[in-house]
Amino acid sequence: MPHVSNDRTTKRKAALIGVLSAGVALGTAELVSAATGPNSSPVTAVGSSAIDLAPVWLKDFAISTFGNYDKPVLLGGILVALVVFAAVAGIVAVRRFAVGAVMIGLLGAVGALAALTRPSASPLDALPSLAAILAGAAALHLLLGGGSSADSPDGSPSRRKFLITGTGAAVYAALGASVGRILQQRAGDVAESRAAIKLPAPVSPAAARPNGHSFPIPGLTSFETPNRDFYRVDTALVIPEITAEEWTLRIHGMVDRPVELTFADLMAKPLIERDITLCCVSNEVGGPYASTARWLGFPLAQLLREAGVQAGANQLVGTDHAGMTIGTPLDVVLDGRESLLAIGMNGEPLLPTNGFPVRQLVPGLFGYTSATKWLVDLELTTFDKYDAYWTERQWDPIGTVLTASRIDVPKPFAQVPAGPVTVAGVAWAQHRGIGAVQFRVDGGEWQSTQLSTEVSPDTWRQWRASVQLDKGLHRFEVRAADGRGDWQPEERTRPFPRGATGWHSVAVTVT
């Protein structure tokens, strides 16, 4: 190419160059990408690959930080650094073609290559990216003028047709990325199978739920969490899009007769309806993570059993539809608790973010070593022989919940007025149920608090009190007694490698 003037306005007008042809790669990859799938979209991938990729601590970072905006985050991190790597890559290019084009091009690398580790890759996963590689090499080549006598006497390409180039670039751009979001997805599929799934009667449906099970008190959490409010935390980027005609479910590894059962199948068998509360491992002490619902479903140990169990067996490994792992104690299956297939979660379908249209879930253990959302495959093995996703990252392979409380009235930092205030929250010890709580007031005497009836001690239980408080700061502790007994400790720990410990204080300004 020939030689450009260093001034400011040709920098700027190389940066866009390699920003617009960046952005034809991709807007060519989304298209692509409709035929072959989302997850192999190089952003998609590139993501997913980080999320892997990620130490512990930068992931509790990400969700104790952003919430349920994680994802946003991220994805928004690679499109900025992707950016900037492409205006370096045009500004390059002006001078040295060959080595730009390599730099747009290993853009594209870098997203066949992501595509190409995840669990459920094929070889067709690389074809958007690869296809990414082409287009932006030639809207780089099409936007520098492609050395048309027409350029200007810099080199650069005419104004004229710059803008005529540029602007038609970016409206491919956006269409492109666009329209093949849109195809991607089959949201429209899915909510027309959601639709028309009318769920049967249980055959045991929950207990009804005692008076005095929840508190009308303003600021505190729900007994039962609304199906959009529940919680979220997984790796998913993208959501994955199963409709229930579609959907199987394999059972096999350690047992006598491997099952397959359609969704069909499912809904035929006897469910059984059982309220439960989850709560996910990444909660921090006094974290919103934990949420309440009346699930619908099967017994999963009925249909292990079922299948036959053989011995020696110790793990149940789920399988999602993207094919991200979760490892579940057998034992902890099969010991009598009501653990379920779930299909139907507060009198409806599951939603595609809560697992639609099957997720797993087994009462006391946090969420990543038992509830796989999205389930289509079960494999009875050995933790000697198979590490699931989060036990290859180091977490606790067992998963047990710990006890918690959490201060919801008055909230941090609120001004209350002087005289008497209420403080109330919720307590949760699944699968062993919470015994007592207690507060305190500026580090004092520990004192008891009015518990909320007991659904089951699979659920979280409400808890208030009232204190008379003068002016001033005041700081309100909490902790909670399981149904064993057993107290929080006082130590706060993080998350990681099996659940935060500690009790929760909220400080207030009485006024």
Ligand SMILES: Nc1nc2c(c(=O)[nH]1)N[C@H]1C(S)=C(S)[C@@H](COP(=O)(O)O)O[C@H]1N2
Given for the second form:
Amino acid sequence: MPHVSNDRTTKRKAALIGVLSAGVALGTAELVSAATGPNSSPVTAVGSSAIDLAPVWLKDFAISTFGNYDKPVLLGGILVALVVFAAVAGIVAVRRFAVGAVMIGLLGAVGALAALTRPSASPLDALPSLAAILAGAAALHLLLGGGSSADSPDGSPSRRKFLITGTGAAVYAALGASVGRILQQRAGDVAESRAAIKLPAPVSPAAARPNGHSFPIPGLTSFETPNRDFYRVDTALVIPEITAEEWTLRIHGMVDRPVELTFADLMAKPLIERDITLCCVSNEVGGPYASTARWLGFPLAQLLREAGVQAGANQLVGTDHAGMTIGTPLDVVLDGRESLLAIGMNGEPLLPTNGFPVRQLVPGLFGYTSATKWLVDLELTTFDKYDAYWTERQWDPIGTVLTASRIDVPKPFAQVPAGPVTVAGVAWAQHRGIGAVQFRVDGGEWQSTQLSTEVSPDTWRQWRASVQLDKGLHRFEVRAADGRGDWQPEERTRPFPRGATGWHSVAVTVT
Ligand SMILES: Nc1nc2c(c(=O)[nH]1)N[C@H]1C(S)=C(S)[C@@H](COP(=O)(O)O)O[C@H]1N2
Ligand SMILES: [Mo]
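Output the form predicted together with the named molecule next; the form predicted on its own has already been displayed.
Every chain and every other molecule in the complex is listed next, the one we just looked at coming first.
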């Protein structure tokens, strides 16, 4: 065999050895994480840290490009980077084992650092990464044929031996990773806990939805969002898992009487039920991150008053089960609107993705300043003393919902037959309510639309209109006024730092 080709084979094999060693390291890490918890897995920890460190433009891009797949895409990206780095480490290790081993060690060190700096970290969270370094270095040594005298002169192991150890490493890596991941998930416990909950009837049910609150138009967003379709936005790479039985809520800080509450305590309280629309500050104009549910919960303001809010407190900081924080302006919570500690949505316990077992909701504030999921701790404090997660990242600390409107029908670039064309959508301005929605065609005069009957100022409203159009390309635009008569501004802005503005538009072809 010519020397060049031999060299290339060796390189390829060395790269494979690097990747296999990294695989053994990862498999080991996932197995150990079964004992130390999902957040200590180096892959998860690095992913979570990447989410926390990512600049605003990158997060915006990920949310708008990948939507609910932003997290799988991130994990995929991390794995690809890992494979490339490990391949190089393998190639380097053939010539200088120590340097290759140090490279594997570096990967582990990054994992350990990420795990140790997570908000709810304990020193034990470094264990999976440390075990990974040892296992990875041992695998590298073994796969390179270390200690064996049967090696060929170029330092590569004999073919048969490599086939056996290599296959063994691959199998171990795959098994370790999958078994480890399965053991890490306590999803079974949470599902069981959730299934066992019998939600109590509210003492104050939601008002019956009036006739005309919803138009029967195909393709139009339904008034109530089915739970399976409720949007999801959060920083959690693994869903925080806490059963209702384990759950407690501590209310402390600037209060006269600190409170500690169990789930049973909460269920035994007189609960209320309300229709509330929730939306995300990261929603682009026309975007999908808004949903409406019938929530069951206890009035948050009442609970805080029972604890005795002290003068001077102006921020309510909620912490989730994983240590993530959301800061809510306290005056908004206490101004008479019906903020909730919610345990049910649309007649079911919260879904794990939407905050099981308990989340906060404040109608009129974007989710990032009000809707803490997996809530376990409420501290009364001041904005001067504490910056919550998104405030630290320069988002507006108040997070008042901006008036928004969207065209759902027709879909962008639809072909619609000539004749009367139905145009319809939804508009929201929680707590101020929607006062009017107008639309226009091809930049012409604004025309009024018919609004669905208002259910509550805290929920969205549907709108519809009908137009007669000539054949050809047409552009629809929509704008809404809130209950105070303030129209959405035309100027298009990005979501950062207080929500996107501008009119949604859709182009269609009339045939
Ligand atoms: N614990 C926790 N709560 C959270 C978040 C989060 O990242 N972690 N994201 C917030 C944001 S930005 C929004 S828009 C809403 C979304 O709630 P949903 O996923 O139930 O729709 O949850 C809020 N609550
Ligand atoms: Mo959000």
